[in-house]
Every structure is written in structure tokens, then in C-alpha cells.
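Presented below, as C-alpha cells, is a lone chain in the form predicted alone.
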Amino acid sequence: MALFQIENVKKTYGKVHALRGVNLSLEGNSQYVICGASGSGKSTLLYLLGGLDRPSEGRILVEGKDLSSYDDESLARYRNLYVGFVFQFHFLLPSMNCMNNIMLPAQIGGATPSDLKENVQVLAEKLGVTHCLKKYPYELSGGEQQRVNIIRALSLRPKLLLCDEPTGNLDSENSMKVTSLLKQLATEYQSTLVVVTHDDKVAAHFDNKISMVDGSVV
């Protein structure tokens, strides 16, 4: 059975239909990119597998479990613990140094603080971000800063790691540095991996393409 089944899946906004009865399967320890124009959908389809939203109609089924069937406590729950997300822009808060913006999603779901600075410790060295650890987002760079967000989105080990436009704000030579990183660490964590992308280098790093069209799978 698939990690991830989704079927049928639609969505609508008033009158916009982003999704038109999307199916697919998402195998685990898999990495998947999904291309498009701007409003094909993908985005919206990434939202879904993270529980940010419900579709209006159809199933997404997690191990077997339908995602619609949970209340919002357990999405939320859902989404802390089983989820890591990367967004094109970082959401780091700025009020908190770097390691108290990784440590709080963890800290929320009641993960043990020594266990999880272990596991920090080790994501920087690998990404080469140590000495960012104590200082404030706004004292580092963009590929800093989306280095951090990646630190943060894997610190509880996910299952499932969705990354919207992750390299949107990210020169060329940055942008194939972290995708790279992406895909090392999501397969070293054993999570599927689903990259949302418009930039053709950056979805040719990937065999599982899916590719999205005004709501549909083509």
C-alpha cells in the first residue's frame, strides 16, 4: 500500500476550481517534484498532503487513514509531528535567535529539548550553518536563512517533507546547493520528499516528475 493515496481529491474557492479530481500515489522514502504554471495547482495539492487545508471533495489517505476523518486538533497534531515544511519565504520569527526558531515547533509537540539540540547540532554541521545557530534571521544571508528553515522542517524527523518553491528566493549556484541538501538529508531521514517547482533545474534533479495543468494531473 502507498505512504500516501490521494483520490479524487478537488478543490474549490467560490468559483475557482484548483483541483479537478486529482489522483495519485505517493510511495514512502520517495522523492517526488511537481511542476506547473502558476495557479495549475500544485501548491494547493502540497497544502493538502500537509493538512493546511481540506479538500472539498475526495480522500487523502495517510498509512490507510483518511485525513478528512481528523478533527483539527489531531491535523494539527498531524502536521507538527508528522510533517516538515519548507517554504519559499522562511517564517523565521525574528524575535528569536536561530535556535529557538528551530526548537519551537519541537517544544509545541513536546519533543525532549537535549534529544532534539543533538539532532540540530548535527543538521548544521551538515549544512554548514553552526555559527548561525545564536544569531537573529535578519544577520544572515537567504541561503542562510533557507538552511535554518530546512534544519527546522527536519529536526523531528518527518515522515512526509513538502517544500513549496524552496529555491524561489535563491540565486542559481544556491538554489542546486540546497536542492541537493534536500534530497541528501530526505533520503538519509528516510522521508518522502515532494518538491513544488517552476524551475526546470531544479525539477531535473528528480526521476518522479508530476506535472500539473489547470487543476489536473497530465
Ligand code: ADP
Given for the second form:
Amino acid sequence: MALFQIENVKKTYGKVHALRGVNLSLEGNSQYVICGASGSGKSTLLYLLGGLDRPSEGRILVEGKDLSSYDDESLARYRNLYVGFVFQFHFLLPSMNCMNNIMLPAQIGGATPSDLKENVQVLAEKLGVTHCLKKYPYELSGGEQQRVNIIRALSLRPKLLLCDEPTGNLDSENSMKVTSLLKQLATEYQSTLVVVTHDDKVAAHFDNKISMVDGSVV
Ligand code: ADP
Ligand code: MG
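What would the structure be for the form predicted in complex with the ligand, given that what you showed me was the form predicted alone?
Below is the whole assembly, all chains and molecules, this chain first.
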């Protein structure tokens, strides 16, 4: 069974057809890139997979279970425990140091801080940002902030790691580094990785390419 089965998913915002009937299956422990022009529906598809929003029509099955059958509370649990998110803009809270930023979603999810802290230390070492954990986000470079984001997304070992233009505001050297780190960590954590990008160099790192045009997968 595929980990995700997306069946005829449509999403409209008023008169805008963001998704026009998408069918896809995504396997567990696999890596995908979603490409397409701006406005083609990439982010919308990612948000629906992550349970941040619901389709207007169609179904998304996760391990055979229909996401639309989840009430809001179960969907929040799904987002918290099953999915890790990395966005282009960092969404680190400015008033907390990086360690506390990383621990926040995990604490909401009820993880024990001691187990988690160890995992965070290991990840920080791998990503070369141990020296950043006690700092505040504004004291970090863009590349460092994105690495902290990745730690936060991975700290609960999500089955699904969703990244929306994760290298969108990094220079090309850091883009390549962050992309290979994402791939390497997803493999190690046995997470399915889905990366949205408009950067062909980033896309070239992936064997499974999903191309979107005007709300459809082509
Ligand atoms: P992409 O990520 O490929 O650039 P999006 O998924 O963000 O594309 O958007 C697809 C289409 O849906 C665009 O026309 C966009 O303007 C529209 N759209 C996306 N989100 C919203 C929203 N919350 N409200 C209204 N329109 C939206
Ligand atoms: Mg987008």
C-alpha cells in the first residue's frame, strides 16, 4: 500500500481553481520533488498533504485512512506527530532562543524533554549548528536559521517531511548543502521527503519528479 494516496483532489479558493483533480501516490521512505511555475498549485498540494487545510473535493488517504474523516483535533495531532514542515521563511519565534524554538512543537506533542534534547543535540552536530542552540534567531545567518528549522521539523522523527521552497532564500552553495542534508536526514529517519522548488539545480537531486501546470500534475 502507498503511504499516501491522493485521489481526484480539487481545491478552489472562490473562483480560483488551485488544484484541478490531482491523482498521485507517494511511497513511504521515498523522496519527491514538486516543480512548476509560480501559481501552479505546489504549495496548496503540500498544505493539503500536511493537513494544514482540507480539499474541496477528492480524498487523501494516509496509510489507507481518509484524512477528511479526521476531526480538527485529530488533524492537529496528525500535523504535530506525523508531519514535519520546513518553509522558505523561517517562522522561528524571535523571543525564544533556538533550543526553545525547536522544543516547542515537540512539547505540544507531549514528548519528554530529555529524550528530545539528546536527539536535538545529535541533529545539531550533524548540521553544524551546535553553537546556535543558545542563540536567538536574529543572531543567526539565513543558512543557520534554515538548519535550525530542519532540526525542529525532524525532532519528532516525522513519517512525512514537507518542505516548501526550503532553499528559496539561500545562496547556491547553501542551497546545495541544505538539499543534501535534507535528503540524507530523511533517509536516516526513514521519512518520506517532499520538496517544492522552482530551482532546477535543487530538483536535479531527486529521482522522483512531480511536475505541476495550472493546478494539475502532468
Ligand atoms: P504555487 O505554490 O505553485 O506558487 P499556490 O498553491 O500557492 O501555487 O497557489 C495556486 C493558486 O491558488 C494561485 O492562483 C494562488 O493565487 C491561489 N491561492 C493559493 N492560496 C490561496 C488562498 N489562501 N486564498 C486565495 N487564493 C489562493
Ligand atoms: Mg508556493
